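What follows is a single chain, given as structure tokens, in the form predicted on its own.
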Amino acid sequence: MSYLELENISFEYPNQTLALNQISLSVEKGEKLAVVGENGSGKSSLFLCLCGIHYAQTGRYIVDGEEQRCKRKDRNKLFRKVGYVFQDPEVQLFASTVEKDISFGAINAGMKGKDLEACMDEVMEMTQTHELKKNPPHQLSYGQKKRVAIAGVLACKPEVLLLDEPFAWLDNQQKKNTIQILDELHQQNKTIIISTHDINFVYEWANKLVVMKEGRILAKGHPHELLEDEALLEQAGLEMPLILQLSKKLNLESRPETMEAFLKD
């Protein structure tokens, strides 16, 4: 049974904007799933829907086999399984210290002690956090600061981890800190859903490619099947792989992995 399930999920915000439009999706535990779509395709509505902040108008949510109901102590329960970090960390960071604000989230759900503890030098030790700890979150750079985001929602030890635009921003090797840090989830087997603007990340990286547009799904499908298809990419509004592009231009009917390696040589 998938870990997250969405059945035909509606959502419209007060002003009648309907950002979603009969979502269906399912999602494996350990499943690396990337979401693309241009803005305003409702990426950012859809996680906001799955981390419990928006809750849907209709459809069901099914977590871990439990439908989620307008309730507290259901929103409560849900943040602790699904974590999100926003694409701005500015909208997370808020505590005095680097060490305050990674511990926040884990304290309010109730860990202490030994527990807090290695949980905190476990997150710390995995975003590069240590030298930082006791630095007020506002002094330090941006990268510094997604960074410290990705901490705090870590140390709530969550089953899924959303990322909205996780790479937004960031230099190449703050981008490489990122990647490290989400091979090091997948080799827990953590679910890892990340919405973002790289198609050229989302075809090495995901297992698992949805293609949204004004709120609907148009496809879902392993990326490399997805990203070939011309038709969708266009309708979405997306572009394709630099891979596939040069494997088109040099007129190569082989496999982009055989590309691959002639890249290479």
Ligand SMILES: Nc1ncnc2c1ncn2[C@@H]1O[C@H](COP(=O)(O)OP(=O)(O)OP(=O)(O)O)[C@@H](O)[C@H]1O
Given for the second form:
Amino acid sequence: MSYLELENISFEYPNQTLALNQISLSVEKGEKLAVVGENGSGKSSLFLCLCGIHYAQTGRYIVDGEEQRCKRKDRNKLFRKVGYVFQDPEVQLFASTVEKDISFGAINAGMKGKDLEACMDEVMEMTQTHELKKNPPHQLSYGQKKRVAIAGVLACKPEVLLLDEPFAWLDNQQKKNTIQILDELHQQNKTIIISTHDINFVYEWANKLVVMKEGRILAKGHPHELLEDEALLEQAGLEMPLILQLSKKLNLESRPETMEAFLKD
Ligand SMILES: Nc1ncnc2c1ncn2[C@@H]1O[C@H](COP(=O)(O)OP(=O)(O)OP(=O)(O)O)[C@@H](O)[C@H]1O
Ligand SMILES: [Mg+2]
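Beyond the form predicted on its own, can we have the form predicted in complex with this ligand?
And the full complex, kicking off with our chain again.
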């Protein structure tokens, strides 16, 4: 059985918007999964269900072999396994200093003393938030807030990291730093799930892709296969990655791997 298993999950908001419609998905440990789809297709709603902030009304959700139910103690346990970095860091940050914000979840989970110190050092190093630790979060730039939000989730040491649009509004350098964090997490064999509109990044980075539309999964598979499928891209309102567009323009019939090798020469 996979680490995360969703079977026919449907989720409706109180105003009766059906945000997720019969979602089935398996995620293995160590996977790099990207979720794409136009605005309102259900990406954030899916993440909110995966981390237990929302609970699907129908379907089964199994994490590490345990079925999740709508109970408080299950939810606290789930938070420790599946960490969610909000799309908007403003929603996530609330403490009076960066340091307090980052340590909040870890302290709540019972971490203290030397363990807490070591954990804080590690995550602040990884997210380059050391020099910000005494600052009030509301005075930070957007990119800095994003880093603090990631640090707070990492401090809880979840197995699975959900990052909802981690690159939105970031400049090039901040984006590179965030990608470096993703790479380090992958090296630690963490499972990483991101939602993004950056199709070029998805093509290079992900080993599994989920394409959503109107609360449904339109397609799932390897990005190199799905992102070549013009009918799927049209239906999902997505652009073809630049490298594939270029390859088509040059009228090369080679595989994308060959194209990458060609561009490197
Ligand atoms: N709190 C809410 N109450 C009611 N409806 C909501 C709520 N949050 C989202 N929705 C609706 O659920 C659907 C899915 O929204 P969701 O935010 O999951 O999409 P998304 O793919 O993350 O979009 P985006 O790319 O804009 O972030 C949309 O129709 C949206 O209007
Ligand atoms: Mg969203």
